[in-house]
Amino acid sequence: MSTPAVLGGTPLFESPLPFMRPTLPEFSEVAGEIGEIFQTGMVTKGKYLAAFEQAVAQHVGTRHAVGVSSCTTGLTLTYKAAELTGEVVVPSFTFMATVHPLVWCGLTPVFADVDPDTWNLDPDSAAAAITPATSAIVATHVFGNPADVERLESVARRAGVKLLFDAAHGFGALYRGKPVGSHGEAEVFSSSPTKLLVTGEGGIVATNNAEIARRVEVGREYGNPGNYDTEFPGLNARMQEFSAILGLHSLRMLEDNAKRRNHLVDIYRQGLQGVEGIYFQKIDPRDRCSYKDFSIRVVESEFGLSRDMLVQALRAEGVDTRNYYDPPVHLHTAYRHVGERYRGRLPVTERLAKECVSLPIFSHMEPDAVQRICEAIRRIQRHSAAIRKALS
């Protein structure tokens, strides 16, 4: 067992270990109601839906919910809702779902660095690219990791310009111990099967704001405010009824559900404290981070691998790794138009790109499954000399 399944070794997982399992409610807890809408004929803007948002907007904090279909519609809808225009500064170490609505909206991605301890938009970068056309910033709890709103709002309120949170990794998360989802103009939360609260697909944009709350529900309804008569060029944007049941059952297990993602990554981090090269993601002390994703840094020079080849090893080992976000949005081919004016400019991001390297992480998953994920990066880097000459 002392020999890594990359050199020939015995897998430590005879099936492979997947990256992810969305943790859902027992079928039984949620078929009289599923069961109701078949009846009814219901399926769409029902009450399940009016519910699943008074309770989302209770959970976080905020006068308002609503139900879309999913983050990258939210947040396009939120984007044409905050009358944003010019330029908006957001980071480039994030998924292309917070920069895509942008630029259907018409609006410019500016691109700023990130923190290289918490990963999240660091707000002197941030500060540093407006100008006189930016009209917000648009800032990511990466992982789950609460982002410094504090920081944020204040680079913001002195620029004059609108702070927008794109939370797609945000339920579960903790800010200074209250719920994240209350911050900025709106924050805009993912319920995939990725995330730890579940709709199918699906999102919320969660806001004080009443007008942007009011034309993100027009605007989710083609723009149509129900009168045939449109106000603005809207989306099909709707949340079934389906899904916000499964929100509702998914919102009761959300804590527990956080706690053991929480106790899971304690696993981790006590599993690998020591290794030469293996870096975490630092969260604030008040906060609480959902772990949306488990993520390391792997630098090569201390591992004695890249992260490339440590997801090789990784992959014998029969376990399923991400690399989050490489390469980072600026420098995807949409927007290669304008990504070699950044090459170089984000240092922070383009390096957490190539050495950042996600693990398996589920909220029912087993603590003995991420012991041995530990022991196998830890007999990897034991034979990383071995594994360097026979991978390359």
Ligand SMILES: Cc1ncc(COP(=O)(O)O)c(C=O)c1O
The other form holds:
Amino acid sequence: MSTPAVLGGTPLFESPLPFMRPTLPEFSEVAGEIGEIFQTGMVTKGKYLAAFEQAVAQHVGTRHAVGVSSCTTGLTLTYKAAELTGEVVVPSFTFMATVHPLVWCGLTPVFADVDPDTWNLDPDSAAAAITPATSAIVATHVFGNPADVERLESVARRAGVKLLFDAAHGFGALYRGKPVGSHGEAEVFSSSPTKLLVTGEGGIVATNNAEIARRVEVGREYGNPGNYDTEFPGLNARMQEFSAILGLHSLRMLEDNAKRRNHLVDIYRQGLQGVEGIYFQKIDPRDRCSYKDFSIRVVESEFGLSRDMLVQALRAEGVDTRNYYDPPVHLHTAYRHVGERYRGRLPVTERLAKECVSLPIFSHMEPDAVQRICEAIRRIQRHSAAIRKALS
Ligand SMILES: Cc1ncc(COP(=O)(O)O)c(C=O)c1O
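Can you give me the structure for the form predicted in complex with this ligand, which would complement the form predicted on its own we have just seen?
Below, the chain from earlier opens the complete complex, with every other chain and molecule after it.
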């Protein structure tokens, strides 16, 4: 039992443990409403989307919430609706979809570094990246850890630029005790299967700005305000009724899902306490992370193995992981033309990209599985010298 699987021992998980699974309502709970749609034929633009939007606006505490087909289309429409121009300061330690929509809107992403502890956009680095061409800052709540809203607001205010949030990981997170989603010009959520609130595919644009909400509504309808005379080139980015039904039920499960994930992370943190070279994301004690992902930093010189070696050893144990966010966006092939400009200028981002690994977490995951993963990591570290030799 004590030999790690990568060295020929028995894997801790007989059947591989998935990285994530969506937590869905019971089918019986949604069957009636889905059945109704089959009867009425109202598969899109119906009452369930309106109800879901209202429920999300109430939950988040914004005047408007507009349902869209994904967070990616939501961000694209929001960047357009907020009339951004020129350069937009954005982290590179984020998912690619924070940045791609800027390019689709003809904007220039300017990458800033992240904080070494919270892994969120560093307000000082964002401030330093602002030029006369900057129109906005976009920050991500990385892995569901609320961004440093207050300091980012102050940077944006002083520079006279707009502030927006990629809140893809935001459902379930609390900033100063209140649900994330009501700051800046707008916050854009994802409700894809990896999130705490699931609509299948989907997204929500939350905003207090009536004009942004109106433009996103028009934009998700090809740019057609209803008179067939398009106001601007839009998309088809509507959220379907099936998704909205799922969303309404999922919203009722959200608080429970967030509590469960925080409980699982308590077990992870306890189980990995004192393991040399493993570091956690810092969450402000006044906030709550949604733990859309639970990620750790592996410092090779202390742990005895690199992040990649740990990933390989965990795979042998039957544990699936993700290297979020490696490569960071500025080093993706799509951004190669600008990547050179950032060489050595985003040191925290590049270090985190090499050292971070996301471990399995989903809302209905068994606490016992978390304990076994911690056991696997401890066992791997005890044999780090032999594993290093075997893998080199
Ligand atoms: C930070 C971030 N932004 C945007 C997205 C895109 O979301 P969607 O898949 O709903 O388009 C994701 C997806 O996980 C994400 O992690």
